[in-house]
Each structure stands twice: as structure tokens, then as C-alpha cells.
Amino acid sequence: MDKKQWYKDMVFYQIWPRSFKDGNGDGMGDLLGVYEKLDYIKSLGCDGIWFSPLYPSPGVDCGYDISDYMDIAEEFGGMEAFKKVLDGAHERNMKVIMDLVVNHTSTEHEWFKKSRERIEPYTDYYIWRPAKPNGKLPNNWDSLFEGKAWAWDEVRQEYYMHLFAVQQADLNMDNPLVREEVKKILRYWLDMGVDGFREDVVTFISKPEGLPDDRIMPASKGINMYNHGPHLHEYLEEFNNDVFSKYDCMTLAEAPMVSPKVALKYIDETNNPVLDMMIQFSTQEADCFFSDFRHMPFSLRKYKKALSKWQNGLEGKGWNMLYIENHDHPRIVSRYGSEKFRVESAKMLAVAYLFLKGTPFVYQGQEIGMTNWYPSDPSLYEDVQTRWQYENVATNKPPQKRLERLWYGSRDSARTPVQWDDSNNAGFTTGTPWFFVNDNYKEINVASQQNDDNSVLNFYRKAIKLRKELSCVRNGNYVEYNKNSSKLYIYSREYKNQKVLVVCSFSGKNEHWKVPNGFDLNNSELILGNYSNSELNVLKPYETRVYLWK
């Protein structure tokens, strides 16, 4: 069938389930809760949900631990209760697109079971290895969560391989019978309604003959083997010829170290996409090398390269995913704003990313301006990744200095719940909530902002509107200005005989600006802006301004 594009056209609001809202009073956000808000994330001027993993899971991974591909968990309320949401949520022109995480299964998969039992056909469905004579794993791998890829099984008397937690065992995707098992999945979830997937680290699949060790990276041994590995696009190929391209659906792929270059081989519109449009971490490095616990102070000029040069790159042949928040990284406002400037930052952050070329994703919370969480113990975080950080790394370093590397880099600064109100645990929750609630939620919350025309809330609803309104938005060449300044991003987006200029100051300080040549503002009108009375030429501390020509 003929592929349509309406993604094109969407803003998407990406539901963390746990976190986002309870419905039943124990605690844990759920389906239930997810329906009470539909109204609400459609008031938005969201079009679209991506739903992080609602499938059974021992939860070892807050569900990226997969335990039954085709059920939902009865914590969020079981397959009645997504259905309800599907049908609540195409009743209200709304898209829902769903995570597909296959590099990996949870170890309480039967699959797994079965393969450590070497129980045919599923004997090889995961990637097993003999330890070497010497004693020594298969090979110098290394996990991005805990330690080295390969954990012994005790049952099997093999090394399986597990490039996240443990207890999330990689799939042997080189096997025939897996990439049949992934259709199947596909298929089920699209048959039901489902419109699309965001693809979980699909560009890890597949794996180098051999497993050879890796030589070149001395961080993270292993990543430049496996990311983008030799059959990749193939598998890719197989899944879009035999199912999506059999559907009216959309794929998003995670693809973290992923250049516009490389993109293009998997998203190029003009020669056949296997994919529609792909994640990409280098907007998300400016305050890091490579991991959010690397941190960095914040770099504009390093943000403002990488979003040009994704703008610039797939101009014409492919379409950028936006985004400044997701479940993997802290909050915005505390990164590349400013806790002190919140309200001001928050909206200055979602102009520099709502009036770009491509399809925005809004995370949850992010449109009331949350912020991190930083906990006085280290113990109170949940994330496996943050516990294995605080344990293994940087222990040469005061205990108070590490608790400030998990401040700055933890998931689970963006995992608290969301802040719906002021009375007990934020709205989220009649019961007890299953993770902390950020101490500064009666300040911060939905229904503080509600009615409020100056919030960060009703902000978003404007600049979303604004941006679906704008043909130069959705279809505009994109040039950038001051490309030297560590203080100002400035764009333009142009469309035939619409033209508008995107002003965004990232700095605590007044900063003065010229407007750009062949710009006249008197011919123009400021349709957005986060500060009610400006001089023209002088930006107050995280001002941003969209001016409009037409």
C-alpha cells in the first residue's frame, strides 16, 4: 500500500505509564489513569502518543525487560483497559504508536527458558557463547548498564549476551525463526489498531560474524561493533517488506551515535526507507560526552551545530524526530535552562525546538516545566543504570560528589511522577506512589498553570498551535544566524511567501542582539514571546521571541 506521511503533520506526547497517572489508588500509574487525561494531552494540541512498554515485565528495566510480547501488564490494567485507551484515543483523531523492543527479552521470558534449557526451536532465539579455555568471557564487550555484556547461566553452562541489565538477554536476530516471532508481534499490535512503533535500540540487532573484540573504543568496548551492525539493514528491509509496508503505520527508530549521514541509509525518502524517521542522541549531548554521567557544563554552540546539522542533512530526503526530553535523560529546565529563570527557560527551550523541521515529541511533564529530583541518599534511586553508576563508578570520589554525578545524569530524574496538582503526592495518586514525588510539586502542576496565561502550560498550547498553523514550519528551508554565539540561537524558517525568525536567549543575563539582514521587523509581528514588555534590541534572560512575515 501506499505509505501515508500524516506523522508529518502530529505533535506526540510520550506517556512514561508508570509515572504519568494513577487510576485505581495503588499507587502505580496505569491505563485507567492514562484515559482520565486523553482530553487533556488532546488539549495540548497533541495528536499522537508514544507509549514507553505497558507489556508483562519483571520490571528490572521499568518494563524495557520484556516477559510477553503480546499481553499488557496487569498494573497498568491488562488488555481491556488499552484497548479502552485505543479506542478513546482514535475517537479523539489521535494516533498511539507503542514501544518494540527486540535487541532484548527479559531472562523471565519463555523463550528464554526455554532456549537455557535447550529446548528446540528455541536453542539459539538468544546469543550464547562457551567461556574461553582460559577462563575468559567470549569477548571484551562491555554493558551499557552493568559491567560487561556476558553473565554465566548456570542452567545452559554458557555466557549469554546482555548489552543492558542482566536480566535482559540479547536475541540472536541472525536467527531466521526470531525476525518470524518479530512479525508476529508486529502484526498483532497493528491488526489491533496500533498505528506504529518507536523502535528500542534497534540499530544493535545484529551483531558482527564472530564476535570479534573491540579494539578501537577503550569506553564502552563493544558499541562500535554492534551499532549498525552488518545485517542490520536487511532485517530492517525484511520487517518493512513483509509488515509495515502492508500497513498505515509509522517507525521510529532509537539510534544513539547516529549521524544524518548514516540516517539517510535507513530514512532516505527519494531511495526506498526501510524507516520513517529516526531518535537521535547528539541534541542530547551538550552538557555531556556521550552519557548524561559524563557531565559537561552546557555548550549552546555544541547544541546549536548538532540541530543545524540535522536540520541541514536530511533537508529533502528525510525527517527529523524532535525532542528535548525523553524517559532516558534528566529534565530540560535543569540541563539546558535554567531552575533559577524556570518558568522563562521552559518556554525558551520549547520554542528552539517546536518551530524546527520534523515531528516534535513532548514528554510527559515537560510541558509544565518539571524539573530533576535530587535525592539526599543515593539509595532512593530506582534505576538500574544509576545504581550500577553510584556502585562502580567514580568510587575514588567523595560519597557526596557521586550522589551529584546521579543528579546530573540520573533516568530517574525525568521518572518521578507527574505533578497534576497540590494536594497529596501531587495528584498523582490516592494511594502510596510507587517512586518519590518531587518535593517542589505545589509549585509546580498542571492545575496551578490550567488557567493561568502565562504558564509554561498554556505556553505550550500556543506555540504548538502557532507551529501547526505555519505552512513555513511543516515545509520551510531552515538558515541559522550568529552561529559563533554561546548565548543566542536564531533561525529562520522560510515557505513560499511566509517567513519567520526564531529568537532564543540561553543566557541568565540581559544580552543585546541585531537582527539579521534582510529582516525588517517593522514589516513584521511578534506572535509569540515569554516576556510581555522587551526592548527591541536587548534580550532579558532566556527571552525568546517568533517573529512573523507573510
Ligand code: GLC
The other form holds:
Amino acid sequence: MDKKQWYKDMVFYQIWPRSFKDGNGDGMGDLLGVYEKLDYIKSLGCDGIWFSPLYPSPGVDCGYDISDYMDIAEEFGGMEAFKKVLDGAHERNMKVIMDLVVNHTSTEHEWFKKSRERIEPYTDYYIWRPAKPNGKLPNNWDSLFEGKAWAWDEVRQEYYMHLFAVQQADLNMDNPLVREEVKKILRYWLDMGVDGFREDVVTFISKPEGLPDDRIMPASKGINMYNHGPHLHEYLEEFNNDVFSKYDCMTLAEAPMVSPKVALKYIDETNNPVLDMMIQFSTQEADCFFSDFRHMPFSLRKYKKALSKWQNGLEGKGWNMLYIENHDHPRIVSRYGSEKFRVESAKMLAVAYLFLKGTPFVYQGQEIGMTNWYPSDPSLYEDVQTRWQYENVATNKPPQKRLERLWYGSRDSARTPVQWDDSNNAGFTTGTPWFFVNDNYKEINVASQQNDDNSVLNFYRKAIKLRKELSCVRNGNYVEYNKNSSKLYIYSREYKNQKVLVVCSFSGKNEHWKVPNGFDLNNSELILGNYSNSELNVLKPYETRVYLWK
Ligand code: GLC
Ligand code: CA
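For comparison with the form predicted on its own, produce the structure of the form predicted in complex with the named molecule.
First the chain shown before, then all remaining chains and molecules of the complex.
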């Protein structure tokens, strides 16, 4: 099938279902709630939804531990509710993509239960290894969430590999039967009308033969052994040839530690791509090292370097996926922006990425400038990774420091319920919310921003509308100016006779700036900005401007 590239004109909205909107009052976000909000999502200018996992799951990793790939969890409303949402989205010309989590399954999955009993054909569905005579683990790899990457199974009397939580057992993708299962899952959802997949840590699915010890990387042992493993391209090609190529769908692969050069092995449109886009992590690492828990002061230079590397690195060959937030990172205003200048910086951060080349994703709550959650007690955290970090890392630090590590590093910082209005529980639920609502909901919520022209929400609407109207944002080249500035990010996009200049200040003070050579603002129009009283040569705190020539 000739692949259409509809995703290139779109903006996606990411729903993390537990915290989006509760429709039945049981305290848990669900598809009834999503259905109520489809028009809201559409009103942002978003034309697609990426759902974080909706499948039945014990919930150890909030749905990323799947126990049945062919169903929708009861707590989210079951299959009937999903079909209603899918139809409702399609009626509104919106696409729907699902999360495909096949590096691992829940240990509650039927396959795992049978595999541990050595019931055929499931015996080799997972990565099992016997105990070593010297009592050592099968290899020295770490889990990314908790401890070592191996857990002992009493039933089978062997170790199984888990790169994430203990209850997330890694599948043995080298087994052709497992790959057939994956294809079955893909066809099932595509045949139902789903428009594509976001593929969870899919670059981890091919482990090197013999599972050798990692002797290089101390930060998280193993990742450079199994990331982009030996058969990754082959397996992705198989999924593409046997399934994706037969449907009008898109694929987006989550890819930690990837460079544009490596990404192009998979997404180069000029050379048999096996995927459409990749989720890189480098733009999330401007205030941390490898993991959000290794927090550092924000460096604009680092951020700009990452953005430009991807804009330039894929130019003419591959398509960027653009994002500033998702369910795995704390809120961007609290990281790269400023809570003091919350409204200004939320708008500026939106402009900084929405005018780049690629397909933008907006994570629930980002569009109203939601901030991090700062609980006073570490026991309130829910996330499996956060809990392990608290118990096991930096344990010699004073209690306040340990708590702050979680504030700035935990994924829970961005997983509090969406703040819909200023009523009880921020209008998220009429019941008792499954998780804590951020205390600032009376000040920050959708209802109060709906009819305010100057709100973050309406700014997102304007910015998304503009990016869709301007062919230079879709197609133009990218040039960065003032590269060495640690305060300003300035770039232009140009296509045919149309050109925009995007100016973003990441500073909490007034900053002088000079219009780059070759731009004459006299002939331009200021089409977007976050101050009404701006002065030409001075940028106010977190000011942003977009100038247009046509
Ligand atoms: C991905 C998901 C994350 C999940 C992990 C394990 O990184 O985005 O939320 O915990 O994979 O599935
Ligand atoms: Ca519910």
C-alpha cells in the first residue's frame, strides 16, 4: 500500500487515561471521560490522540504491565467504551493511536503463567536462565526501575529477565512465535480501525546473543547492550512488511539514547523505512543526565543543541516527533520555564517547539500550563520507579534533599489529574480521585482559561492554528541564530516566499536582542506573542514572538 503521510500535518494529544477525566465517578479516569472531552481536544487544533495503555493490567506500572493485549480494561469502560471513543474520534476527523508495549508483558499475562509452568508453546516466550553454580545472576544488567534485571521464579526454578519492574517480564522476541503474537495484536487493533501505534521501548526488544555482561556503562548497566540490539531492524522490518505496510497507519517508536544518525537506519524515507517517527530523549536532558532523577540546572545551550541536532540531522530524510512533555517526565514549566512566570513561560515553551519541523504532541494538562506536584511526604508517591529510587538511592542525604529528588525527578510530578475547573477535585471526578490533585487547581484549570483571551490554553489554540496555516512551518528549512546565547533561542523557518522568525527568551529578566542579519522587521507582521506591551529590542521575562514575512 502506498503510505499516506497524514501524520505530517497533524498535532497529537497524549492521554494518560488514569488522570485525564473520570466519567463514572469511581475516581479513576476512563473512556467515558475521554468521550466527553473529544470536542475539547479537537478545539485545541489536535487531530489525533495517543492513548497510553488502556489494556487490562494489574497496574504495577500504571498499565505498561499488560495482562491482555486484545481487550480494554474494565476500569476504563471496556471495549464498548473504546469503540465509542474510536468512532467519536473518527467522526471528528481525528486519528487514534494505541500504545504497543511488547518488550515485556505483565507476569499476570497468560503467556507468562504458562511459560513458568513450561507449558508449550509458551516455554520460550520469555528470557529464562538457570541459576549459576556460583550463585551469581545470569548477567550484570540493571533493571531501569528496580534493582537488578533478574527475578527468581519459584515455580520454574529459573531467573527471568525484567528490564523494568519485577512484574514486567521481558519477552523473548527471538522466538518467531512471539513475533507472530505481536503481529496478531497489531492486526487486531488495525482491523478495528486504530490508526497506528506508539511503540514502547521498542529499541530494547532484541537482546544480544548470550546476554553478555555490560563492561562499559556504570550509570545503568545493560542498556548499551540491548538498546538497538542485533536483530532490531530485522524484527521491525518484519512487522512492517507483514502488517503495517498493508494498512494506512503510522508508527512511532520510543527510542532512549538515539542519535539522528541511528534513527535514520529506521526512519529514512528515502531508504526503505521500517518506522515513521522516533521519540528521542535528548531534548528532555537539558536539566538532567540520562534520568530525570539526576537533576541539574537547566541549560538552554544543551536544549538548543539537542533541538538543532534533530532538526538538522533528519532534514530531507526523516520526520521529527516533537514534544516537551509526556507521562514519563516532570512538567516542563517547572523544569525549563518558571513557576514564577508560569503563564509567560508556558507560552514561550509552546512556541519554542510548535514552530519546528515535525509532528507535535501535547500531553494532557500541558496546554493549561500545569506544574509539578510537590507533596510533603515521600510515601504519597505511587510510581514504582520513584518508590525504588526513594528507598535505594541517595539514602544518606537529609530527608528534605531526598524528597526534592522526587519532586524534580518523579514521573508522578506530571501524573496528577487534569485540572478541569475549580470545583472539588478540580472537576476530575465526583468520587475520590485515585491520585492526588495538585493544590494549585483553583488557580490553574481549563474552565478559567476557556474564555480568557490571554490564557495559556487559548495561546496553544492560536499557536497550533498558525502552525497549520503556515506552509513554512510544515515544510520550511530551519536556521538557528545566536547559538551561543544561554538566554535566547532564535530560529527561522523558510519555504518558498514565506518565512517566520521565532524568538524565545528563557530568561526571567529583561534581555536585549538584535534582529539577525537579513531580517527586516519593518516588512514583517508580529503574528504571535505573549506580551501586549513589548518593546522592539528588549525581551521581557520569558517573552516570545513570531514574525512573519510573506
Ligand atoms: C516506557 C513508558 C513508561 C513505561 C516503560 C516500561 O518508557 O513510556 O511509562 O514505564 O516504558 O513499559
Ligand atoms: Ca472512572
